[in-house]
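One chain follows as structure tokens, the form predicted alone.
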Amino acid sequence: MDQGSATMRSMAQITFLEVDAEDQKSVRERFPEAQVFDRVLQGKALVDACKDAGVVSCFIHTSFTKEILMKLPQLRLLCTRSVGSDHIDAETCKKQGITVCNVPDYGSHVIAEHVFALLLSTLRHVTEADAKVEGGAFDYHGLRGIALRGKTLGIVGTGKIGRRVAEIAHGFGMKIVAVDQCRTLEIIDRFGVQYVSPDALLMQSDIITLHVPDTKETEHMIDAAAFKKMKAGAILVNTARGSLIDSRALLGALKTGKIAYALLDVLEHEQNFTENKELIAHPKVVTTPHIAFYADDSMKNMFSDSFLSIEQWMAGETPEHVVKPLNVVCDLSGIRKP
């Protein structure tokens, strides 16, 4: 890169979007001249905020569609503080010469921990027990829980998060089966994970937890046909993407008792409460507002990796966290066979 180009990069306007109050200090200390917004911007408001920016750091709730990107001619570096980048039109970025960076692993352990936070709080009736005691009834009747030890956990996707889930499940003494096109020998040896076919996972698992990306191949991979293959009274956990589950089919499975509990940190169309109202209100559904990632060290890692990408780009280097195409997609075709 010539000196002039390097100088232009170093002078680029930097804009940070979706920065919580707790994180603004670290952003301003690192980039004192940056614009910082604490809210989700869409449409004209997003264009107005980013129109002069050469660099933008965003999060998953801000959508950089083709329409938006075409109105941002100055933009050259777009950093998402997330693993997934499906909220960014990659093809348009490529055509416009915009480098897209992500955070490959901001904290897979915190999402794995949230899986078990959902399981333990639900299966041991923690919320109901607390309400009962606060109501003056120090009484365990009606609060019999379900133990994890000895249960079969089915992990769909054994990437960074899925492997962490296997590690924790092994500590609980669970039997673990998994589906993934790319098998990880380490978790077979260390945690006794048994890779099986998609149908076998559905039929054997007491608890199923999803850890695959949002792609055309994985959309609604848990549908009516998949629910039919599951054990009666199975428990479904989703901390990945809402699109993986057909919500209408899930409601049907809950109503028949095929699914005992659905523990959901993510929903289809998350911003549309009305569309999800019936599912959220179901007594056997526990929902959290996409907070599996939201812990102290994971947030720190998100920003530090984003800072690094920006500084490397401004120095004329190719950032090490440039988004790479997904070359391996889990073979989930068997789940969707009728």
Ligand code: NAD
Contents of the next structure:
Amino acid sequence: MDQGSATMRSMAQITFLEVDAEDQKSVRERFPEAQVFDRVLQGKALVDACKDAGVVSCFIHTSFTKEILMKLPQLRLLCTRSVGSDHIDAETCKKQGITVCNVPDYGSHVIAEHVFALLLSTLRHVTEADAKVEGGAFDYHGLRGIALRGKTLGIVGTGKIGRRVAEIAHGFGMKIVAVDQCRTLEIIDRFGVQYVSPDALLMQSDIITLHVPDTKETEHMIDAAAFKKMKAGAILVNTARGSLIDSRALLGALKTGKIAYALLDVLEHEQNFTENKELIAHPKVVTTPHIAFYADDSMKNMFSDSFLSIEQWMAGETPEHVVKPLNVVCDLSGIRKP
Ligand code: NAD
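Mind giving me the form predicted in complex with the ligand, seeing as the form predicted alone was just shown?
Now the complete complex, all chains and molecules, led by this one.
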């Protein structure tokens, strides 16, 4: 990079999109000249907000389609503060000479902790107990909990988040079985994880937690046939993607009592309340609105990685967090390569 280009880059207009009130101070301190928007912008409003920007920092709810990108000829660096970049048309970015950066790991522990927040609050009836006490009844009857120690946890996907879940579950004294296309030796040794077949996981687990990405192979991986194989009274946790579970089959399994609880941070067709109404309203379903990622550490890391990419690019360097293909590589015996 010659000095002239670095100087041009350092003068580029910066636009930050989807910045919550809590994060605006850190953005303004680091980039006082930047334009900052808190809302999700679409269509003309998005083009207007970004039309003079050489650099844009966004999040997952803003779609940079071909149509939008073609109207942003000044844009050179597009940083999404997320792991995934499906909301950005990579092909058009390549053609337009736009560098795309992401945040490869903003804190998998935050999502893993949410799995246990859902489990502990539900299995120990925290919300009902609080309501009961507030209603004047300081009485434990009807609030008998379910302990985690000694229960079998089935982890589907032992990547960054699944590994953290195994670490926490080991601390609780749970037995852990897992499936993944690649086995990770470290978690077998450290947390006693036993890799088993998908059917064995479904049959043995008291609690099943999903941590695989949304792909053609994983879509509806938990379907009516899978529910049939599960233990009666199994508990299902999904903090990965809604598409992994066939929602109608889940509703059926809840109605028969085959599933004792479904704890869901993600839903199929997340924005369609009407479609999910019956599932959400079911007394044995606890839903959070895709908040597993949303905590102090993770938000701080999302912004600091995005700031780093912008600063590296402005200094004329190639940012270290340019989006790379997420290929998990196993050796011939199915062990994850480092
Ligand atoms: P990761 O890439 O580190 O791990 C995914 C694991 O799934 C890998 O070990 C991979 O080998 C395995 N896998 C992929 N396809 C498989 C298949 N067909 N069969 C068996 N194993 C398979 O990903 P991660 O960071 O741990 O994220 C896991 C999931 O969590 C993703 O779906 C991600 O979108 C979701 N997520 C949700 C939130 C939230 O706020 N709810 C936040 C971050 C990530």
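As the structure is a computational prediction, the values presented were derived from the model and not from experiment. Between two forms, the rigid core is defined as the largest C-alpha subset superposing within 1.5 Å. Positions refer to the first chain, counted from 1.
Annotation: Cα of residue 149 displaced by less than 2 Å between these two forms, core superposition.
When the rigid core is held fixed, the Cα atom of residue 97 travels 2 angstroms or more between these two forms.
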